[in-house]
Amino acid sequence: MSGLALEIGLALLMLGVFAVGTVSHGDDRRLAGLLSAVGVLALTVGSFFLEPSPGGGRDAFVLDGLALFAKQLFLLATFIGILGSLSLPDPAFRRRAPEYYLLLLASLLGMLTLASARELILLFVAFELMSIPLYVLSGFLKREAEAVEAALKFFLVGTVSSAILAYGLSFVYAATGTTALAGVPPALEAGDPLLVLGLLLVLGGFGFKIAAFPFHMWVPDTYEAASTPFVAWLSVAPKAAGFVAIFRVYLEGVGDRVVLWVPILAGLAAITIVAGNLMALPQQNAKRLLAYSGIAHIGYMLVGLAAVSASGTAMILFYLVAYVFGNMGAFLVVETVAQAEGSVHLDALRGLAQRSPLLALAMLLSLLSLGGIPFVAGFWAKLYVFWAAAQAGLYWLVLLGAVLTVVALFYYLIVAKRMYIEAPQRPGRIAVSPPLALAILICILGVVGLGVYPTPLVELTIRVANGLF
C-alpha cells in the first residue's frame, strides 16, 4: 500500500476538488486552487519520507530510486504551476477554476502512474492518462480562437504519437509474447526484428511525448496560445514523464544491448540541438523563443541518453531538476509582464529592470541558467551532460553542443539587453500577485542553490541511476 500512497493521496484530493467545484459558485470557486495547492505541497512534503523499494523483475507497478525521485519532481513542478495558476485574470480561470485544476491533478496522476510502471499496458494506459487532460487544457479558453487551433494541433499530433507507441508496443508483445519489461532482453538475444522495429516505432512515440526534433510541430503554437502558468508546467513535467519512460524501456528494458542504439540517440540529440536553437533566433515572441529554446534542451537531455551509462543518466536527472527551475521561472516573469502589459511580445520587457528590478534579476538569472553561464543550475546541468558524453567518447556530440550553447546565448542575451538596456515603453511598477510572487521566488532559489552547491542533488541522481544499471 505504501508504493501507492501518492497515487492514494492524490485521488482522495481530485475528489475533494472535485466536492469544493460542485458547491461553491463564483469567485469562491477559486478556492479549487488554493486547495490544490496546499494539498500537493503536502503529498511532495509527504514523498520525502518515502523508502523506495526496487521489486522484483516482473512487478508492474513499482516504487524504486527513480520512481521516487520522478514522483518528486513532478510535484514539485505542479506546485508551482498551481500557485502561478491561482492569479490567472482571465473570467472564464475564476468561472472554471474546478476544471482546470481537476484535469491538471488527472495529468499528475498519470505522470505518478508512469514513473512506476514496468509493464507495456499499464505504461501506454499512464501515458493516456497524463495527455489526455493535456489537451483539454492547452484549449481551455476556448472562446480564443488561437487556442482552439493550438489544442486541435496538440491533440493530432498526440493522437498520432499515442498509435504509433501502441503500434510499436503490440510488436514489442508479438517478439516477447509477454507486456513485462522483463521479457525483453531474452528477445533481443534471439535477434528477432520483429522488437526492434517496435522498439523503435516506440522511440518515435516517446519522441512526440519529449517533443524531440522533427516531432516537435505542435510545441510552439501550443506554447504561445495556452495559458502561461500551464504552459510553464507543461514544458518540464510532461517531457520528464517522457524521459522517466525512456529510461525505463530502453535502460531498464533492453539492458546491455542498448549500446547498439548509441547511433540512433547521438543523432536525435543532435539535429534536435541545432534545429531548436536555430528556430529560437529569430523570435519576437517570448513564449515562442522559450518552446524553441524547450525543444534544444530535450536535445542536450539526449546527450547523455545517447552516453547510455549510469553517469548520462543521472545528469539527466540532475538537468530535469534544473530545467524545471529555470524554465517554469522564466514563463512565469513572462506571465507577470503579459498581466500588465497585456502582450508576452519581447518588446513588453523592455527596460524591465527600471520599472521592476527584482523582477528583471529573476527573468536575468532564469536565462543564465537555461544559457548555462556559470554559477547557476543550468551550467552544472550541462556540464555533467557534455562530461557523461565525453566519457563515453562522443566528443563531436559535445563539441556540437558546445557550440550551439554559444548561439543559445545570443538569443539568450538580446533578452537580457531588451531588460537592462533599452528603454521603457511605460513608466511604473509591475505588480506581482502574492502566489504569482512566491512561485517565481521558488524557481530562482532552486536556480541559485543548485548553482551554489549541487553536490547533494548529484549524489542523489547517482545513487538513483546506479540502480537501473
Partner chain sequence: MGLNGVPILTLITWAPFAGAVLIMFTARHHPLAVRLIAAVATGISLLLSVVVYVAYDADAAGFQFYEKVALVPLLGISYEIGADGISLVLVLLTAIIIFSGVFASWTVATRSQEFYALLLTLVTGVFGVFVSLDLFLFFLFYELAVLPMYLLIGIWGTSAQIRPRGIFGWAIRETGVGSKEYAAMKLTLYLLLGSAFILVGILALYMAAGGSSFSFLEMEGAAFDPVVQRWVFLLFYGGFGVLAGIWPLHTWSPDGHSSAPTAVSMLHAGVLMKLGAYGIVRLGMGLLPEGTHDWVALIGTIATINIIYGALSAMAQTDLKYVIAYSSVSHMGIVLLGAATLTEAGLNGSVFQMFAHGIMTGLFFALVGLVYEKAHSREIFRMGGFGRMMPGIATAFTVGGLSSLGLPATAGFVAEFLTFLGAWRSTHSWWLFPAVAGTFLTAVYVLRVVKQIFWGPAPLHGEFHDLPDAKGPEWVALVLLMFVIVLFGMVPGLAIGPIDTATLPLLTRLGAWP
Second form
Amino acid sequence: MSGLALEIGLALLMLGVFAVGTVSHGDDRRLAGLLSAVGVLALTVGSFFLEPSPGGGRDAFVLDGLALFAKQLFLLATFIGILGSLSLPDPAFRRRAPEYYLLLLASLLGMLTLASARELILLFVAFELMSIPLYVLSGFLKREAEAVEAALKFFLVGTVSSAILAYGLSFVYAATGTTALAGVPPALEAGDPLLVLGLLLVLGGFGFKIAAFPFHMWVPDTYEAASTPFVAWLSVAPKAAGFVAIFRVYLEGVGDRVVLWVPILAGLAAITIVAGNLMALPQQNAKRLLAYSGIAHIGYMLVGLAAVSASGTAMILFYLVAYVFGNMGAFLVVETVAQAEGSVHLDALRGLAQRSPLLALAMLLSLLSLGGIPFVAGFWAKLYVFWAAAQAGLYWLVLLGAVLTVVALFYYLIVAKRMYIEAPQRPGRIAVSPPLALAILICILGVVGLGVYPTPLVELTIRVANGLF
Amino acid sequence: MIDAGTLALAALGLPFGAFVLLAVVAPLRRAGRAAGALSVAAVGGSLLAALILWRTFPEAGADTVELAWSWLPAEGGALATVGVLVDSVAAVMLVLVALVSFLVQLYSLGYLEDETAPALGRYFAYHSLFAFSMIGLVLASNFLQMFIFWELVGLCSYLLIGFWYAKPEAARAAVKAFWVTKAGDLGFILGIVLLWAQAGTFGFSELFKMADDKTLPLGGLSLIMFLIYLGAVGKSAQFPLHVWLPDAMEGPTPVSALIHAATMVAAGVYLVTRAYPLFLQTPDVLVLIGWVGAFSALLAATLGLVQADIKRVLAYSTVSQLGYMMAALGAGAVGAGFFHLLTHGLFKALLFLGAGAVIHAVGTNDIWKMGRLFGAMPQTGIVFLVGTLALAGIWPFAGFFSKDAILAGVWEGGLTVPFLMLALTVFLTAFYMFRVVFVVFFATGHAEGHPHDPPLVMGGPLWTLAGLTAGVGILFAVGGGGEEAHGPSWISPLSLGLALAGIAFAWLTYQRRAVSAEMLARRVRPLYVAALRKFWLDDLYGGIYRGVILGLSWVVGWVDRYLVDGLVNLASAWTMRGGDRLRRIQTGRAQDYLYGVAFGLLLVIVWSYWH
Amino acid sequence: MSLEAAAFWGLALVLLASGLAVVLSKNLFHSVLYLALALVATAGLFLLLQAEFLAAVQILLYAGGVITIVVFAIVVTERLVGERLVQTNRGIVNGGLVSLAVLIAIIIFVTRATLPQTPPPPPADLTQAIGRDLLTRFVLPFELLAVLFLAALLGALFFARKEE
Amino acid sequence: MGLNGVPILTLITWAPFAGAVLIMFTARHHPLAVRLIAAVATGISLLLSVVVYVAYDADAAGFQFYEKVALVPLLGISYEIGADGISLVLVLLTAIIIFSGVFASWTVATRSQEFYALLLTLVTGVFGVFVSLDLFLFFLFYELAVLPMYLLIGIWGTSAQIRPRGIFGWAIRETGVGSKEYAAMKLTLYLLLGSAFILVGILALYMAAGGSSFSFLEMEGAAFDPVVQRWVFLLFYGGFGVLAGIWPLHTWSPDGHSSAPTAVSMLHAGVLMKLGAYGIVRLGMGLLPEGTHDWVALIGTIATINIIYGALSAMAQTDLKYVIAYSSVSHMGIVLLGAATLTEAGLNGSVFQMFAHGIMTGLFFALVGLVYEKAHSREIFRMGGFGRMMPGIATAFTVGGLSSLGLPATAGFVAEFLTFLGAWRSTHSWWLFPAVAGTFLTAVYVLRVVKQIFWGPAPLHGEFHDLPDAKGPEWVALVLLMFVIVLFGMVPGLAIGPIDTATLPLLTRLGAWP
Amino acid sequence: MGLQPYLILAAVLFCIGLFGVLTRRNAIGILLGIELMLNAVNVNLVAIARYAADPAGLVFTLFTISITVAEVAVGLAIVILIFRVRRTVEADHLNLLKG
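With the form predicted alone in hand, show me what the form predicted in complex with the partner chain looks like.
First the chain shown before, then all remaining chains and molecules of the complex.
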C-alpha cells in the first residue's frame, strides 16, 4: 500500500535510529540525530514524488491532497527542528540523542498518521502517539526544575484534554454508530444532539493541541522551559496536525451544515487573538513572547477556520506554512543568541544588528512575517485569512484581527528595537553552528520566497482544500 | 509712442527685476551701495514710465486700458486673472508711488550710509520689492490681484519695520504691524470670496459694469463691502486698527516716509476709491466709512498732542489725515479724498524725510532733546516748515486745498457731526505740528553733537518734495484748482482760521511759554492721561492677544497633550496593563490551567446553545 | 425492576461512591484502593453490557497494571521524600461548581438525544469479532499502539532512570 | 505602456529602491558614495517626474503612462500603475522633497548607509502609492511607506523632554511620552492601525465588486451598494485619516515629526500626510460617491477643527519642531476642507495645498533640522537673535513661514484661497470662517516664532555663539524648496492645469459637476 | 433498560473525575482523577457499542485502556522525577513558570 509509504519509511528510519542508539556508546551519540536529519530529509524529498489519491469514502486511511500536503509540512518542519537540535549544547542532548530523536520521530509518525486518519480510533491513537512523546521531550532537560515542571503541566493538561477528546469521540461514535468519519456528515444533517455534544468536546481536545484560548495555558510554560529547537518544532508541527484533524472532523464532506460552527469558531478566534496578543505585550522572555504571539496566530488561523469554506481552509494551510518558517526562524535565532549569551531574555538581543547583522536581519524578517508585513510570507498569510473571512462576511472579525495586528506589532517592534536601536551590551559577532545556520537559512528563504511569490503555494492550497468540500 | 499697457508693465517690471536680481545674486546684494544704485535706477525707470504714462493718458478712444492673463485656470475659462488696469486715477497714483519711492530710495542712500553693506543690500532688495508690490497694487485689475499686492506691501512693511531686527522694539513693532493689518485683511479676503460667490468675478471692470447695469445682486452686498472696507481699516490705520502705525516708526525713517506715510497706508483709501462704484451701491457702508474716518482723524490728533517722539507725532498725524480722506470718501467726495491722498503723500513724505534729517543729525527722536535747530540746519528747517504748513492747511500750500475740499465735501454729504470733528481736528493738527516745529527748531533746548544739514543725496529729495508741495499749492492758488470746492464759502475761512488759531496757540505755549503746557494737561487731566495711554487700545489688544489667543492656545495645547493624546496614551497604557492583568491568569499552577480547559469547554458549549 | 436494572443501579452506586471516595479521600493510598474498586465496578458494568473480554482487560490491565504502578510510585516517592503523602483538596466549591456545570451541560445534550431503549441482540461471538477487527480493520492503529508503547516506555525509562 | 514605450512611472518609483540596494551592497564604509548614490537615484526620480509632468497630456486627461503586469492572477492583483493630474503633482512633490531631503541630511553621521537605504526604500513606497491603480498594490506600497519609519525614527531620531502631568499623567508616564522610541512606536502603530482599517475597506470593496479584481479602474465602473459605500467610506476615512492627521487621530504626528531625523520629518510631514489625504480623495471619493455624500459634512467640520485646533496647539508649543508639526495638523485641515467642499475650486485647492504644504513643511523641517544641528536646542524661548548668525536660514524660514500663513505669491496662498472659494460655495458655507480665522492664527504663531528665534538680541546666557549658517549641500535643499514655493505661488497654473483635469472627472462622478 | 442511564452514569463519573482533577493538591491525586475520566469514557464506549451492536466500539475501548496505561506510566515517571528534583508533588508549589 503506497499510501503508507511515508509512514513505513519513517518506521524504518526509527528502527535505524534505534539501532544506532543501541550500538553507539559514549557521551556524544548525535549520530542518531544526523541519521534522523538525513532520513527525514529523504522522506521530505520523497514525499514530493507521491501522488495523492482521491480521498473520501469510508477508508480509514487516505492519502488525499490534504494529507500529503500536511505530511510534507510536518516533515519539513521536523527537518528544520532536527537541524536546530543538532547543535544543542546541553550534554543530555548528546548522550541521550537516540532517545531524543526517536521520540521526535515517534511523534512525527503520529502526525503523519493523523493527517490521513479518517476513522475515530486511528485518529485517537495517532493523536496520542503524537502527544505522549511530546510530554517527554518537553521535560528532556530532566535535571532542570523548570523543564520537569513544564513537562508535568503539559502532561496534565494534555491528558485531561485527551480524556475530553476520547469522551467526545465516544459521543460521535454514539451518534454515527460507526467509527468512520464518513458517518459524521449524515449525522450532522440529522442534527443529532449527541453528535453536536461530541464534536464540541472534541473541539476542546483539539483546542488544547492547537493552543486556542483558553486551552492554551500550558503553552508559555512549556515553551519557556523546553529546549528551544524542540519548542520551535512544537510550536508549529503539532498545531498544524491539530488543524488538519479539525478539517477532517469538522469540514470534510459536511456541506451546508458546516455553518453550524461559524459562531463558535469565530468567537474562539476572537478571544484567542485578543488574549494572545494582550498577554504577549508585557513579556520580557523571548520564548514566552513567541509563545503568546503563537497563540495569537492560532487565533488568526481560527479566523480562516471560522470562514468554514474551501478558501478559508486553503488560507489556513498557507498560513501554517508561513507560520512554520516565520516562527521557527524566530525561535532558532533566539536559540543562537541564547547559546552565545546564555539568556533568552530580550535583553540578550540588544544591539544584535551591530554584532551580527545577518542574524538580526533573519530575526527581523521572521518577526515581520509574524507581524503580517508585506513582502514577507506572513502578510499574505494574514491577508488570505482575512480575505477568506471577508468572503464569509465576517467583517467584524477581520477588523478585530486587523486591529489586534497592531498590538502584535508593538511587541515585535520592541524586539526590533532591541536589535536595531539599542546599543550592544557586548561587542563581537555571535557564532552560529552550521546546522543551525542552515535551519535559519531555510526559514528565511521560506519567509522571503513566500513573501515575494506566494502564488504557487496559494494555488496548491486551494486545490488541496477543494478536495475537502 | 509706447502704449499705456507696456508702460504700466515696465513700471511694474523694473523694480521686480531689481528685486529678483538682488534676491538671487547674493554678491550683488552684499555689495551694498551697488545694490542701492540698481534699486534706485530701477525705480527711476518706473518713475519715468509712470510720468510718460500720466502725461500721455488717456489714450485715444479709451479712458481705461486693461491687460489680463489667466492666473488660476479652471474649467470654462480662468477663475482669476492677473493684469494691469490703467485709468486716470491709477495713472496719477502710479506717479505718486514711483516718485516718492524714487526720492526715498535716493534719500536712503545717504540716510543709511552707516549700515553694513549686506544690510544695505537687504534694505534695497526690500525697497525694490515694495516698489514692485505697490505699483502692482495700484495697477491691479481685479480684487484678487489687489489683495495679492496688498499683502505683499504688508510684507514689505513688516520686513522694513523690522529692518533693525536685533532691536527688540523693532521686532515687536514689525510683528504687531503684520498682525493688526492681517486682522483687517481677514475681512478683505472674506469680502472677496463672498463677492466672487455673488458676482462670479473678481475683475473691477466687470463688477463696475454690473453695478452700472444694476445686474449686481445686492443681497449681502453691504456685508461684502463692509468686509472689504475692513481691509482698508487695517491698512490705512483707521480706528480701531490704527494702533500699529505709531509703533511702525521703529523702522528706518525713510521707510516711514515711503510706506507709513505716503504710499502703503494710503492703499486703503485707494482701495475704496478704486471700488467706489461698488461702494456707491451700499450707502450704509459709506456712512460708516465717513464716521469712522472722522473719528479716527480726531482721535489721532488728540494722541498726536502728547507725543514726545517726533516720528510718532507724524505717525498720528498720518492716521489723522487718512481719517480725513476716508471721511471724504464716506461723504461721497471721492475726488477730494483722492486729492488729499496725493497732496498728503507729498508733504507727509517731506515731513518724514525732514524729520529723518533731524534725527540723522541729532541722533534721537525725542523732541525735548532738540531745540534751536533752525540755526544749525536751516535747509531742513525750511522744508520742514513747508511740510508743516501744508499739513496744517495754510494757504497756498497743497494741503489747504485738499483739506478744504474734504471739509466741503463732508459738509455737503450731510455728515454734520463728522464735519465738526474734522474741523476741530484742523485746529489740533496745526497745534501739534507747530508744537513740534517750535520745540525742535526754535525753542530753547540743547541738542547733542554738531547738527548740520544733510548731504545732497538727502537734501535733493527734500527740496524736490518741498518744491512739489509748494508748487502744487501755488498751481491751485493761481489756477483756481481742478478740484472744485463745492461747499459753502465760509468753509475756507473757517478752516484757515482754525489752523491759524492752532499755530498761534502753539506759539504761545511752546515758544513764548505764555501758556503752561503742564497746566493745560492738568486742566484736562483725564483726557491727557487717556491720550498718553493711547485710550487703552493697545492694552485692550494686548489683553486680547495674551488673554484670549494665547490663553485659548494654552487650553487647547493642554487639551491636546493631556486629553486627546492622553486618551491615546491611556488606551495604550490600558492595553499594556490589560496584558499584564490578563497574564496573571497564567498563575503557574497546573490546576488553574485545567480550569482553563474546563472553562473553555463550558464556553464552547454555552456558545453553541446561543446560536 | 429487572435484574439487569438492579445490577446496574447497584454497580452505579458502587462506582459513583468509590469515584467520590477517590477524589475526596484524605489518604492517597485509600484513594488508589477506591480507584481499584471503581475499576472493578466498571468491569462489572462491562459484564452487564456483555463485553466479557473487556471486563477481563479492565481488571487485568487497570485494576492490575495501573493500580500496581500507582502504588509503586507512591511507595517510591514516599521513600524518596521520607514522609507520608497527605492528600487534600483545594477550592472544592469552585471545582464542584465547574464540574457540576459541565455535568449539566452534558446531561442536557444527552437527554435531548433519542436513544435506543433496548439493546439489540448481541453478536454471536463478540470476542472473536474484536480479535478479527483488531488485526484487519484496526491493524494500523494497533501497530501504532505498539510504537506508542515503545515511546511511552522510552520516556518513562528516561525519566525514571537515575543518572550519575 | 509608459511614455513612448518607456515604463517611466516604474522608473520613477523604483529608482530610489535601486539606489537603496546599491547603497547596501556597494557603498559600505564610503559615506560620500552613499550620499552620491542617494542623490543620483532621487535625482533620476526628480528628473523623470518633471519629464512626466511636462509630457502629461492635459487635453486627454485621465490616467496616462499606464502600465499593467499581472501579479497574482488568482486574486486579480496586478502591478497596474498610471498617473492623472493629481498623481502627477504629488509625484513631483515627492521627488522634490526626497531630493532635497537627501541634501538636507548630508551630515548624518552614524550608520548613514542604513539611513539612506531605509529612506530610499520608504520613498519607493510613497511614489508607489501615488501611481498605483490597483488597490492591493496601493496597500503594499502604503505599508512600505510606513514601516521603515520605525527604524528611521528609532535610530536616528531625537528625544524631547516632556514632563508628564495632567489628568492622564500616569498613562503618559507609563508610555514614555517624548522619547524617540515612544514616538517611533506611536507613529508606526497608529499608522498601521489606520492601514488595518484600509485593508478591511479594500477587501470589502473587492468582495462587493465581485471579488475578481483589485483594479481601481474596474472598481470605478462598479456601482456599490449605498450601505457598503457608507461604511467602507468611513473605514477609508478613519484609516487614511490617521495618516492625514485628522483630529482627533493626529497626535502621532507632533511626536513623530519632532522626534524624526530631518529628512524623515520632511518626507513624513511633507509627503506621507498627503498620502492619507490622497487616499481619502482617490479611494474614498473616487470609488464611493454616495458614501462621500453621507460623510462629507463630518469631514469638512473635522477639517475646520483641525485648522483652528492645530493652529492653537502650535501656538502653545515651546519646542520648535512641535510648532511645525502642529502647523501640519492645521494645514492638513485645509486639504481636507477643500476636498469636503466638493467644488472645483475647493478640490483644486485641496490638491494644491497638498503640494504647497508638502514643500513648505519640507522646507520648515529642513530648517529646523539645521537649526537644531547647529544650536543643539529646540526650545524656542531659549533661542534668539539667530538672524545675525545665520541670515540664510532666517530668510528661508521666513519664506516658509509666509507660505504657511498664506501670503500671496507663495504657494500656500493659492491653496488657501481656492479652498476658501470652495468652502463658501459648498453646502456648508460657514466652513469659510474658521478656515480664514486659521490663517490669522497661523500668522500669529509663525511670526511669533520667527521673531523669537531669529530676531531680537541673542540671549544673555551666551550659549549660542558663532553658529554657522547653512552651507554647501544644505543650500541645495533650501534653495530648491524656496524656489518651488515661490514659483508655484506666482504661477499656480503650472499645477492647477493638470490638477483640474483630474478633479473634474472626480466631481462628475460625485454628481457635483457640472 | 435504555442507553441513557449508562451515558448519564458515565457523565457523572466523568465529572467526578474532573472535580478530582481540579481540586486535588497532589499530582498523583490529579492522575487518579484523570483515570476516572478515562474510565467514564470506557463506560460510554462499551455501552454505546452494546446498543449499536458494533464491535468497533469495544476495540476503541481496548485502545483507550491501553493508551491510558501508557499515559499513566509516563505521568508517574514525571511525578517521580518531580519528587526527585523538587521534593514535592503539591501541584500548588509547582509554579516556577508563570506569567
